[in-house]
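Here's a solo chain for you in structure tokens, the form predicted on its own.
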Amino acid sequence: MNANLYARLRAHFGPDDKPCLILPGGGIWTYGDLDRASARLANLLVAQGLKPGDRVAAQLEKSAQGFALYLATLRAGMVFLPLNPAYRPDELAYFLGDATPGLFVGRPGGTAVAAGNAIPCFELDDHGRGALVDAAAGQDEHFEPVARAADDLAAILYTSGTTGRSKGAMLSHRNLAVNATTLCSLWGFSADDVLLHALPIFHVHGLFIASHCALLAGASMLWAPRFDAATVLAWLPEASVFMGVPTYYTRLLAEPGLDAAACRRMRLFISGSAPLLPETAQRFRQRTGHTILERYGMTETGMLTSNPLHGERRIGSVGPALPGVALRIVAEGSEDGPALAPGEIGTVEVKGENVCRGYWRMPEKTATDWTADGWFRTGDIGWLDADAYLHLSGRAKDLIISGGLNVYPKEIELALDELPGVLESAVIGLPHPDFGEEVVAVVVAEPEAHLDTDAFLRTLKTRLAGYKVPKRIVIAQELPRNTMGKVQKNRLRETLQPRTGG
């Protein structure tokens, strides 16, 4: 049996003339349109000399054509590498050098790094126009999915590392298919659903979790190029499901028109990628009558837990483990368990067919993050209640989640420490009413050095994606440390918290 994920998805597509992607302004891509477009692109990839297993990198804004490229890559048996459009040239150079793609697709003017590394390039603009589409126009509209084994790679998604070096999570056709099938059933997706898709598609949440559920159900998607609260509110009466990050919900709550009438066709609101504040969930329920379903997942694992579709959705909990997912809490620093009892706080470890096979070209990091008996160490801290609902209480890996995007302090600290006059730095996340957390940097000057924080921010904006750049930089005489010399970031948070405004 062919385990190619595209073959599995296509088996559940709606009729050829059924709307799949409904675009702003009334444009429609039917299931037939999507199938034909991905076939043309798959044929183009083969015509470029790419073979099964080769990587296809894409740094694009969201478009129907960009989504078709993802499906074409699966279809041709190749490995998709989505990259955040906010990445700067230095960041992009690392990803391309590490993954060594056979093709790069970027926005106009954004292919210079790839071209400089002798990687063949095509351009695709934010409206789905460009050399990629032009080159594919004459290709055949038929392409049988290339035979793939379940454990063959389907995608590599980079997740920043605490050492500052990004890790490429290797996701197989099995990983993605198992998670998609489970979630489609668990969340009750059907061909009658209309998913309001306002998430980016360079991330697990939008590219896999949202779109796979819709495709497996043969449902339609309202395809918003980006999240805009007013646009989403206008589309809500036509939708039945919405997936978002907590920031989306806080911005929707700022819209006066958000009420039960606007949500009259909605059956499900889902939140993930960052913790949902209980007050946000409660305000949303008061305004709309809907209790947001919160779930928990990671780049390396897809979804791990979810509050139930039918049953109690506990505000403040991310729900029990999904069917097929084993989850345990172990003492922090413990190598092999044993699992802690309900109510005891420790590190979350998981196992299941949804968990990726390791990190691209990083066997030493793979060995560190997986136990000898196959449990993945998430690095998240939490506890299970008596009914096995998971409650997350922190992140051992010091991760900051701002606007639903992962920010690892070490990467920013390395960039800060290279700036003239900086002796050392520490980066923390502080609560923010819109983004969930904001990035704040604390720097210590070298003796007699004068630090210009505004200049630092301007420099960082040229080196880091915008969402990683600190919202502010604080100058300190020294960083608080414990007796072992480790920086006590909890003390920095306590000191700076009262000064954090909305």
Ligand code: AMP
Contents of the next structure:
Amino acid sequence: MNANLYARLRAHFGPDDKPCLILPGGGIWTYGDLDRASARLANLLVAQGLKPGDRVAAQLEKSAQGFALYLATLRAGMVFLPLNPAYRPDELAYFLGDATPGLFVGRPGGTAVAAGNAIPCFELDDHGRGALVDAAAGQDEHFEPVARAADDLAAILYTSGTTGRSKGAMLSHRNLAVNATTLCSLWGFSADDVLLHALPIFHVHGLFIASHCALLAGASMLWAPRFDAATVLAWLPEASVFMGVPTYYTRLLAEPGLDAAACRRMRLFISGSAPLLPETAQRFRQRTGHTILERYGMTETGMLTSNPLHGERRIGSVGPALPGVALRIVAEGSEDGPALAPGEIGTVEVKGENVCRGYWRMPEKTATDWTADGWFRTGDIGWLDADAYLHLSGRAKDLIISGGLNVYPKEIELALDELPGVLESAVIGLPHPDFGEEVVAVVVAEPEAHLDTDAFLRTLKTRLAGYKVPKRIVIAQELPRNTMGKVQKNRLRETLQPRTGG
Ligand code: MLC
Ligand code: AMP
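How about the form predicted in complex with adenosine monophosphate (AMP), since we already have the form predicted on its own?
Let's see the whole complex now, leading with the same chain.
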């Protein structure tokens, strides 16, 4: 049997004339439109000389055409590599050098780095126009999904590493299909659903979790190009399901129009990618009558746990392990278990067909993050309650999650340490009312040096995606260290005041 994920999704598509993507302003892509557009693009990829297994990189704003490119890549048996459009040229050069794609699709003016690396390029603008669709226009609108084995790669998604170097999680057709099938059924998706899709499509949450559930059910998606609270609120009365990161919920709560009437067709709100504050969940329930369903996952694994659709949704818990996912808690620092008892806190390890095959061209990192007997170390800390609901209480990995986007302090510290007059630096996350956590840098000057933090911020913005740039830089005389010489970030977090305003 062909394990190509596109073939699996297409088998569940709605009828040819059923709306699949409903765009702002009234434009509609039916299931037939999406199937034909992805066929034309798949034919174009083949005509470009790309072979199954070749990588197709896309650094684009969200559009229906960009989504069709993802499906075309699957269909042609190639490997999709989505990249955040916020990445700056230096960051992009790393991804392209590491993944060596056979094609790069970028925004107008955004293809120079790829072209400089001799990678063939097409442009696609934020409205889905450009050389890519022009070139595909003359292609055949039929394309049989290329035969793929279940373990063949479907996508590579980069996730930052503790050393500052990003790792490419290798996701197979099986990984994505298993997770999609489980979630579609667990969350009760049907052809009657209308998913309000406001997430970006360069990450697991928007590209796989949200859209695969809708496609597998033959449902429709209200396709918002980006999250904007007022626009989402205006669309809410037409939607039945919404998925978002916690920042989406705090921003929706700031809208006076959010009430039960605005949610009259809604059956399910889902949150993930970062901790949902119990206070946010409670305020949302008071305003709308809905208890947000919180789930937990990772780039490397897709979704791992979820609160139930029908049973008790526990605020403050991410729910029990999904069917097909084995989850255990082990003592921090313990290599191979044993599993701790309910109530005991440790690091979360998981196994299942949803877990990726390892990191692209980084066997040494793969060896570190998986145990010898195949458990994946998530780096998250938590405990299971008596009913096997998981409660996350922290992270063993040095990671900041800001507005649902991951920032690895090491990467920012390396960039800060290169700036003139900086002796050393430490980057921490502090509570933030909008982003959940904000990136804050503490820098120490070299003797006699004068540090210009405004100039630092300007320079960092040219080198790092905006969401990684510290919201504040604080100058300190020295960094607190323990007797081993390790910087005590917990002491910095205690000393620096979180901001209270929005
Ligand atoms: C943008 N900015 C951010 C930011 N996003 N700063 C900190 N954290 C963020 N997340 C900065 C920009 O650099 C810019 O700075 C300014 O804010 C305005 O940019 P914007 O693009 O207009 O911002 P906005 O549209 O408000 O974006 C915020 C957001 C967005 C929360 C809507 O970041 C978002 O959609 N996040 C969701 C990400 C996501 O899909 N995560 C799932 C990962 S998958 P300046 O200085 O230039 O003004 C995963 C697995 C799982 O984690 O379990 O799901
Ligand atoms: P990413 O690498 O972007 O896939 O981020 C995965 C990380 O996001 C996980 O390891 C968790 O630390 C965090 N995460 C995802 N969902 C949740 C959640 N519901 N609550 C707390 N943290 C979460």
